[in-house]
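Have a look below at one chain only, the form predicted alone, in structure tokens format.
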Amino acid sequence: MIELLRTRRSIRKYTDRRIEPEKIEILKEAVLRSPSSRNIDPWEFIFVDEPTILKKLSQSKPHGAKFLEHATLGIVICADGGKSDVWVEDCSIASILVQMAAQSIGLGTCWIQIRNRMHDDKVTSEDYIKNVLNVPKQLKVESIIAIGYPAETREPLSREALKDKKIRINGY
């Protein structure tokens, strides 16, 4: 785990190579053993394959989604807000650990945030996202994280660049 923690980069860049169904598979396992508080598993989540729903999603805000164009998966991740009041912390937790398993299967991703960002002046990103996908009324849009074959290489960060000062011991 820690080799994956340690090489993991952030991937804008995508081939045009599909995923096989294989590790499509291994992602949905990956997403339903996400651990949720009190294990109420609040969340939900919608894998787009399709290049024309992509593109879309790729628009849902004006910055940090374009790249979502040219993945070959995107996977929305929502949740109930009413089921429990951990639904962020439990959708986060389901982003990075999908983001880790696709790293240990050679793919490369990139969180998109969706919870409290704007399409436009009018409109959430949320609110787009769910007219474009159809989503029910009561879920939540946490994020979309993209996923494919990296077209780009991205060095680690070296054990000194880490910011060794932002941890204390026994106390601040």
Ligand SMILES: Cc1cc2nc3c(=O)[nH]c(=O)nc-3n(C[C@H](O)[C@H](O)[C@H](O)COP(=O)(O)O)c2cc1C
Given for the second form:
Amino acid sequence: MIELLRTRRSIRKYTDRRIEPEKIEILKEAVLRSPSSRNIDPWEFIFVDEPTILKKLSQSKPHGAKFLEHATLGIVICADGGKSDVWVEDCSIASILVQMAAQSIGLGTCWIQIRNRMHDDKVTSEDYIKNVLNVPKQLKVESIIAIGYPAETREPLSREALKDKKIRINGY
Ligand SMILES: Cc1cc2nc3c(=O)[nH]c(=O)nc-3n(C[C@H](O)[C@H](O)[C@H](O)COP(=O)(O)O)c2cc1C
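Given the form predicted alone above, produce the structure of the same protein in the form predicted in complex with this ligand.
Time for the whole complex; same chain goes first.
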């Protein structure tokens, strides 16, 4: 795991290579193995591999989502907010775990923030996505994880580049 963390970077450029069905199965297993508060599992995951839908989703917000158009897969991470008061945490854990699982099998990923973001002046990114994907009313949308075989290499951060001052011992 530490080696995965050492080399992890957000990847926003992807090749056209399809993701093998066995690897998609691994990604499904990864999200379903995510821990959740009180084991409520309030999340739901929408796997999108249809290019026309990915293109629509890439327009969820004006900035920071465009690259989804060229991803091979997008996983829309939603949850029933009425089932758990900490659905944001549950969805965030699933989001990062599937990113790490994808990296472990040679895929590149990037988180696209949806919660608290706007599609335009009037429509939230969440409502835009719910309309595109027919998501039931009670579900909230946290993120979309864009996934594909990497078409860019990004240098891992060196140990020296990490912000050690963020860590304090036995008090602030
Ligand atoms: C909660 C969260 C939301 C993010 N939202 C976006 C996003 O909407 N679009 C994007 O391109 N990257 C997004 N990112 C990726 C960050 O920009 C990226 O992790 C950060 O710049 C550090 O770069 P690295 O992941 O390569 O280390 C998000 C990351 C996190 C953790």
